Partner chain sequence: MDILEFTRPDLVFCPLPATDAQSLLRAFAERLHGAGLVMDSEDLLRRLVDRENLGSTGIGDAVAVPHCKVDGLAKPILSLGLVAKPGIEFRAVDGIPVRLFFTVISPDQAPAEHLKVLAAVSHWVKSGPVDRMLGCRRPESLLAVLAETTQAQDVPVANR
Amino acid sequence: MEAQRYVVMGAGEVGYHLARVLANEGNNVTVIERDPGRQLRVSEELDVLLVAGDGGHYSVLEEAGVGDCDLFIAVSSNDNANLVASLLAKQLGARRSVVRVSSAEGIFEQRHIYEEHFRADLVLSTQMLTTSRILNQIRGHNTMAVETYAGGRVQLRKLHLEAESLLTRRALKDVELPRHSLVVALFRGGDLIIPSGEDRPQPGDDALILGKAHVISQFEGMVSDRPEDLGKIVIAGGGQTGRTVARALEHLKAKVTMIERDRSRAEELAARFPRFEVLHGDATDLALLQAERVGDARTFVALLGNDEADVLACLLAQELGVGQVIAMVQRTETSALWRRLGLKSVFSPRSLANEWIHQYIKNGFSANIVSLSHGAAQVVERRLFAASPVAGATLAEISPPRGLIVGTVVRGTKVFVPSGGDRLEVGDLVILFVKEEEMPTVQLLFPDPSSS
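How about this chain only, in the form predicted on its own?
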């Protein structure tokens, strides 16, 4: 692969490691950093060009040569500065930009609006990445089994079909699926099958379902006589990430207990989640954990906001007999140490962002959210613009090949699975399921302007 030019704003954990990897791959990398301590670390340890200053200032971006870079990566700890810097970088001529934000709320829920106004090609939320990883582990799935799109309004889920499943009893065209949901693929052994209405899934297949987030659980309950029971889940910590995870569990079959040491926050949680048990107390207090029978839990999630407290709480829960413990830590360099202590599910939000951005680069700057069956299929998000060949056409007029499925359309606040008579409009966000051989067709019908 030909060497690229990257400008990284922020030499914190995400920026430092991205710059190191990209430089080691033979690329030209410039790092913008305002903190003297981090500047010293970068200059001593990395083979990159360092520009000292605030990446939110036009002159600093000019000095960094942003105007002719292939990708500007804004990963400082300041969300607003990252967004402003993205806009300035694009005005200077940067070909693409990626912005990391911390919150899953506000900015990320309106991600595509921010991408448009701040001209960012990809906005990533460390909190949303963290929540997805935690939910996948709670459900016992790998990271490809449950993914969200359109600010969480659309979900992709893999379901295992047993002999008694409704989907295995008849052809798909004869099954009344929940509205706004779609079976986009079947995995049968090592084969990936794009089904037509005549196809009948078989027991043992894994079905890939795409649709509105709130109907996916309904779909799962319908196709299985034994809806997934996640058992007892204990969430230690009622901060922003804890609340986000709890919200995601509201629609699933689970008995949830939350532990929060701040009394006023515990009272807020009890009012917000009336179905859940909310305890006021310290999740690192062994006596409390024993009294509340935390050892009976299937999963214990530590989100206390302090690495040592999170790890201690998980070790105590593990000692009490909890089968699965999950800890979120901020310092990735300590993850190996915690795993030596027997904690396998320890991860850092920053490391997730690092992985995601690097994958975006490896995918040729394509914001594909999921790659399936070793690249045999992909899920792609595309925004329609005025010059899009399909803008103004109905799905029937487009007549996409079987390996290209227009799974869902997001139009303002409306989310729907399109039928043949539905017309695509400028501004629509379309979520496509694509077999590898049809990717050229995607580029033709749903071009990405940033790739040109």
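Moving from the form predicted on its own to the form predicted together with its partner chain:
A lone chain is what you will see next.
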């Protein structure tokens, strides 16, 4: 990729490292930072242009030259300031913008609405990235295996079809699939198939299933004799991230224990998650961990909101015999150190955001594109406009060719997996699963100015 102009708002953990990476790649990078301490660090250590000031101010954005930048990256610690800055930057002429928000609830769950109103090309939440990362780790999948779309309401999951099952007995069009679910891809040997109704999954295939979270679990029960048992999972810390992880585990086969220090919060958790065991206590207290037989757990996740406590709790759990311990730390620079202490799964939400934005740039500014099987197929999001050929047509009328699946429709706050009779409307956001050779068809039928 030739050199691009980037403006990064906020030189915190995400912004600083991103600016460094982008500058090292030979790009033209401007950093906006209002904190004098951080300003000093940027001007001394990075080969970037520094603009001192508040990115929420029009004049500051103007001074930073956002008007002709290829990408505006709003990653300050203030969600609202990031959103407003994105809007102003677009007004000034920035070609694209990425906005980081911290929370998974609220803004991120409705991120498509925010993307529209604040003209952001991509809103990403560090918390959402953290949660998916933890879940993937718990389930022993690689990052590909569980992807979430539309703010987590739609999931993509890989299922191994072991022996004969409901799914392998007949062609897909004749299988009664759970409502709001689809088989979007089959991996067979080294091949990737984006199936049509005529295709018939075979034992040994890996199937990629798309659907709402609870439906997918139902699906799992249908296709395999034994739904994946995640064993005992201990979540230390019932804060926002802990709750989000717990919510995702509700529909899965797992025995979950949560440990929370704050009594009233522990009571809230017990009421919210009746199926889970909730302990009131300190997760760094060895006696408590022993008494509650935490050592039997298959996975231990530390989300205490304090790096030292997280690491200590994980070390204790590991000592007690837990096979997999996962720690989330805030400070990126120390995670290498923790790894040396023997904690393999230590990561920071900020470095995840960092990786994500960098990947977005590497993908040619494509939002939410996941390459399936080394680029043989893609997951693509497209918005529908009045001049879109498919606007106003039902899925049956579109009759997508083999190799192209319309997997999900996001319409305002509604999210659904469409079937033949569903009509696509102007303003819809659709998530497509596309085999490489059908990309021209997507280009013709689903044009989207933000993706070209």
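Residue numbers count along the first chain shown, from 1. Small disclaimer: the values here were computed from a predicted structure and weren't measured. For the two forms, the rigid core is made up of the largest set of C-alpha atoms that agree within 1.5 Å on superposition.
A movement of the C-alpha atom of Ser196 reaching 2 angstroms or beyond is seen between these two forms when the two forms are aligned on their rigid core.
Put the two forms on the same core and the Cα of Pro401 is off by 2 Å or more between these two forms.
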